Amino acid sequence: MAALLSASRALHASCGPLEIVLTAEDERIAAVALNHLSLFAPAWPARTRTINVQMLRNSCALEVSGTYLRCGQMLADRDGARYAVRTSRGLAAQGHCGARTDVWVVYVPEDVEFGEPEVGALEDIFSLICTVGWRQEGWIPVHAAAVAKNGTCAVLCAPSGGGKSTLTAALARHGWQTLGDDKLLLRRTGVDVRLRALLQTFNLDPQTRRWFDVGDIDGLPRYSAFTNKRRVAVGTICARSPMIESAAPTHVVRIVRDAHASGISASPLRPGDVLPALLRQIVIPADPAAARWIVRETGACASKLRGIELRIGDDAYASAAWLGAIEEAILCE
């Protein structure tokens, strides 16, 4: 990485339909940014938007109140095509969206050292930069997993730590294909609804080894600064169930962890619960225009999907028969 950074100040990364061009004064900042952007590596038909990001070792006293977004340790404002961002760690950013090109400047004060909180703050900024770009291209980022088999594609919904990755890995080992276990892009084009993959790894907690052979998971890179999950190559989990790039969703599966339950049980979701289950996996900004667009488009997508609730006990993966019951519930719904 050091040699690459020394050779050129202009660095490139691809994130779905986005081409990210980085210009950095500081190799450490660039390395952190590229490490985060390297998550988004699946093939994409074409790059339709360029995002130029200049990263400066400089302070920027932006007044940001969070009128667009309040997310964790970050606040963002929007004024038309312009964005202002501030984090609790002193990092800030300004951006402007054009017809096909966005321009951002990211400010990192000179006295900021990159421990985990600062790495997390920079990851948050780049997540916002990418999210704005994806939405400009008509895609809705969804914090969910997806699996596909025999013409069925199920979107697996749960809060962080709620079991999406473990269930995705289990189903992949059971012969399902996957679009990923954490981030997807959703889009409606006319009457068609499509999901596309963004990540090429599973993001698994080391405790997953109680169910699956995940090799030396403790020695693998962490998914982000805010989690102990590790980036695990899909082939490590399921050599015969490769990732796929795109699918038409047919189901929404709401995962409920239940420490008092034994195994796994499935029941239908009421039609009115499908959209809320999907919206809980989407960051919806406070900005009214952006929020309306997201809810309208997601609602149109959800109207075509069936819903299932899975209640998963702590011993859920102790028996292959329980996993077979999940497959039957989804494929026969």
Second form
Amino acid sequence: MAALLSASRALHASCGPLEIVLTAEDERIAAVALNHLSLFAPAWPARTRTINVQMLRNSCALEVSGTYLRCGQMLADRDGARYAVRTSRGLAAQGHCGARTDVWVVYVPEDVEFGEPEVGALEDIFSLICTVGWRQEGWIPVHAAAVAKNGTCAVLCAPSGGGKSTLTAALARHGWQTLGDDKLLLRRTGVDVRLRALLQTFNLDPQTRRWFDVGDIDGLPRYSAFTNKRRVAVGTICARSPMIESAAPTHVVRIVRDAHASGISASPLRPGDVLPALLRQIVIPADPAAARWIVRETGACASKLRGIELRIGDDAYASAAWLGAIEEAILCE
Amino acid sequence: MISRSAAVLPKTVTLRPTLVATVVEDGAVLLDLDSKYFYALNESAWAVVQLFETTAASVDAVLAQCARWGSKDDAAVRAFLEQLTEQQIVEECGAGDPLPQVPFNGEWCSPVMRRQAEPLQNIVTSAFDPSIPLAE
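Having seen the form predicted on its own, I'd like the form predicted in complex with the partner chain now, please.
After this comes the whole thing, all chains and molecules, with the earlier chain placed first.
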């Protein structure tokens, strides 16, 4: 676990290149924040940005219209280096990005009962704090899975519930290594492209048990307040951990689930479709300056990757032969 | 592919500030931050767009430049500019600026723009997850 309680009452969490320092008036709310941040488990050898977060138990009347980002339960505005955030549950935040340090204040109104919706709102705020920090460090957060074998590293792209985790788990059981099934960081480093892992657990739907043994998945903690997926230790899926922390991606795989098809079919993506496939896994703020940087950097990364579309039928994992066909499609493209 | 439009072509055009572009192997990809649609442009189309990416260009000057690049069909370039106008990728502006130097070393073909079928989500699940939010 990356979070530690220090003697000074400041709470520390490592989230990839970020060192997050929390101070909180309410220990329960601090614990919720730390629990969320503890998802980002692989501690990087060096943290290059510090984010100081003060959590206050009072209201803050912020006018926020969503000019930077509009989420289901949260709006965010940006004015230069300053951010203002408001959630539908009344939680709010203000932040300022500095050269090496960001400062945030998170407001949780005193009269708010801190139930599951408020946990979700707090998770939303911390997701924003982290994504802003990662981008400041040159990393693009990508909501995708990645698998690697024999010098091939494929970024698996699909919307939520689109089969990223299931395919990752299936390939991990087939000898592939993985950087995770849900959250990655991507960046260009000179002429190379780098992917880093952020999570060391899989987020699997209990229905995955249809295809392989995932133990007592119903008894596991939910990954987030908004989903039925469970946080599953990788060891539950594979006896030998297939996790790796970093890889150079070679492929983008667009997963299309087709309930009416049988087995799998694979076809190459046109070069002009590789970038959109990747960008669909990335939150692009409405703010043109932020969007321009993300699109340009992702474009530079995508230009070095080959694209495949995998159309996966409902029975694709029922037979080892189909899994072999998936593996062949990725390795041979 | 976008069907040929009946949009009225202005005399001068410039790329709207909500468009962001990046170069890909066979042209470029544009993202409209307002509509959230992606557009894949072939090399000729990307060369044309660069003529007014950061400045204003008169349509006549654009047509003349395309002819120097090898275009023998003004109508195809006009149709492309009409598509850009109809999709609100470009807007009319004042007087045209001098055209910027845009390198184009490929073989000229008709400019083609292909809009991706589905736009990005306007409202996303979270700052990390661009999926459509689940109902509460």
